[in-house]
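Take a look at this single chain, the form predicted on its own, given in structure tokens.
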Amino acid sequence: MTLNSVVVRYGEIGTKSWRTRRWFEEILMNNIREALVSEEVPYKKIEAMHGRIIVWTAMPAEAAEVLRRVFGVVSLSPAMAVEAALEKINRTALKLFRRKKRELGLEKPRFRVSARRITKEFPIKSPDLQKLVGEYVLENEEAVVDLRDYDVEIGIEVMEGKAYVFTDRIRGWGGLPIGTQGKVVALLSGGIDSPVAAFLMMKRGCEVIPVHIYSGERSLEKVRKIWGVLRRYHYGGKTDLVVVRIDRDTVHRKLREMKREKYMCLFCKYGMIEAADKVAKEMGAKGIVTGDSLGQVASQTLDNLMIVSRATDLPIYRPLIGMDKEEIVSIAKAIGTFELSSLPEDPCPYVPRHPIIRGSPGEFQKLRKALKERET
């Protein structure tokens, strides 16, 4: 039996207002669409009905490896569709029951059916229809039913006349789909961090607007790398890396001059603020993501984020700000730039030796203004 369909749910979005939910599905079925093709998936078909999303697809499983990095859904389930009749739902139950068996190496495994009746058209109630396939399998096959410690779980979703038979529930990431929040410019080094941080903004709906600031070729190419993992999941967005240039040649050579060097990893991220400040204006972005962690590192203090904030009159958006490194470390894991991440890259030669922890915004103001003396 070769199945047809993927079930694909969504969950924050059904609790949105009908004309809000109809906009956020229709992104989200464009999503879809842009993630199949570029991934090069063929799909007969992509239909929203009673807060499920149907793709119709000979190839299933390749689909769902695809769609479950959508931002949107929370799961998905490939699935045999037939027509709603108990005589067809009990042998498509059945045979996908004795595939997932094979696949298990079991010989008598543990399984339940959850049935769900969307529509009611279909006259079996869901908790009859649980027991009706689950005795019919018990007829035919060596099992056993276990409601909450099982090996296999039957679904079967019933709408509009068919059943959706299928025995995987594969997670997504949930969230909002991309393109529903607007732009925002990320700033993208080749650590940990801001890859996260860029994620996690997507998650939220943002198509995101990656900048690297320069810092020599291996660090480039490896932040290449990363944000071609990152476009795996930005589906909606379609911006390329924009790759800036700062001079802190400089700065950091009048900062010494003027004996005052540990305040450059300040000036560094101020600059670089100010740079993502100008990108985000020319493209129209709501908004600056850093991968700041709050106390993390000498930059990440509130009195050093306080200050580097005013680069901007933008909002600064820091998804981690309350996260620890460990946290951050398995998401970047689970998304696939961990490792990415851990290479090596150009080091910086800027970082002083003792740089400033907490400091002044008075001070840092004077400092700005005595180099911009200096140019003149």
Ligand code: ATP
The other form holds:
Amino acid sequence: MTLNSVVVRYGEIGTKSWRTRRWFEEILMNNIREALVSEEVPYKKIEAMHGRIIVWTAMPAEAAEVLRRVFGVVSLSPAMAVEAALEKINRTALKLFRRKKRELGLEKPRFRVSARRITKEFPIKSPDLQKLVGEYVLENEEAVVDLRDYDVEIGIEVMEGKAYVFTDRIRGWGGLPIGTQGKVVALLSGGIDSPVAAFLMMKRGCEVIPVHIYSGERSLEKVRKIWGVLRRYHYGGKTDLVVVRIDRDTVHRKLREMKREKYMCLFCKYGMIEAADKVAKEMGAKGIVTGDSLGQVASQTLDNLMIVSRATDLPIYRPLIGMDKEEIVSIAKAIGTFELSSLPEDPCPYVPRHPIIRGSPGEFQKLRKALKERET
Ligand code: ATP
Ligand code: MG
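For comparison with the form predicted on its own, would you give the structure of this protein in the form predicted in complex with adenosine-5'-triphosphate?
Expanding to the full complex; the earlier chain stays at the top.
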């Protein structure tokens, strides 16, 4: 006997109106399909019922591993689906319990049974089913019931004539299915922060268009690898990395001539936002995402963020603005970008010795004008 299905549970969608819910479910199912196809996990059928999505597959463990990364999914359980009849449920529960017992290497595991009768045509009420299955397991295996401190939880969900029996509940990221919130452009460097920022916007249902400002081959290679990790959360999104080159040499030279080199980082960031704005407008994106975190470096002070934000009339989303480095790092580790982000990158040749910490909007505008007038 092998497992034949995955029970996929989702969260917030369930709280929306009936119509919105159908639409969300539809997108979530499409993203699930796309995830399984692109990771080459075969499946037979995907169906939505009673606030769950059932994926029928001969490879439930592999499917669960992939579907963990689909946003909107709150938890999943590789399951054995059988006819909803007490003897069948009993036998299945016992087999799965034995398997788990071996896996944990425990002589006498503590366990509980958690049953939910989701459609009511099944005659046994949930608490009674829990008791009956629990007794059956105790009659056949060394075990002890402990509702609070248990090693194994046997889950049973009964709906539409079938019982789904499982012993694992794997957590997903939650969030909303990608494609439900439209597109944003994310400025992606090879650093630790911006991949986390892009990830968090994906998690809330955005399709992300990653834009990298070219700063050397090593950095580009890094960013490609990082996007390779991020796109495995981007099922339902279609975009590839966009690489943009902006001229920083000229600005740098002129600022030096004017002895205002300390404004270089602001001009650089301003240029990046302008580039992102252009891509966003070409591709119909509704905002720009950056990995700024307040006060982290000189260019991320309130004064400087204010100056740089003028480069676009689109909203700029900064999901990390209130996070400490530690919090950002722990997300980067969990999603798998941290190691790649820690690889060496091309040093920035334009960084001045003393970058300005509190730029003046008036002076910045004056310098912008002066730079234009110097165009020769
Ligand atoms: P990160 O860890 O994301 O590189 P950082 O701490 O190095 O950020 P900055 O260099 O000030 O901080 O960059 C702030 C933000 O500007 C980044 O999070 C990213 O969104 C964007 N950015 C910086 N460099 C690039 C680049 N070469 N291409 C695209 N976006 C960039
Ligand atoms: Mg960086």
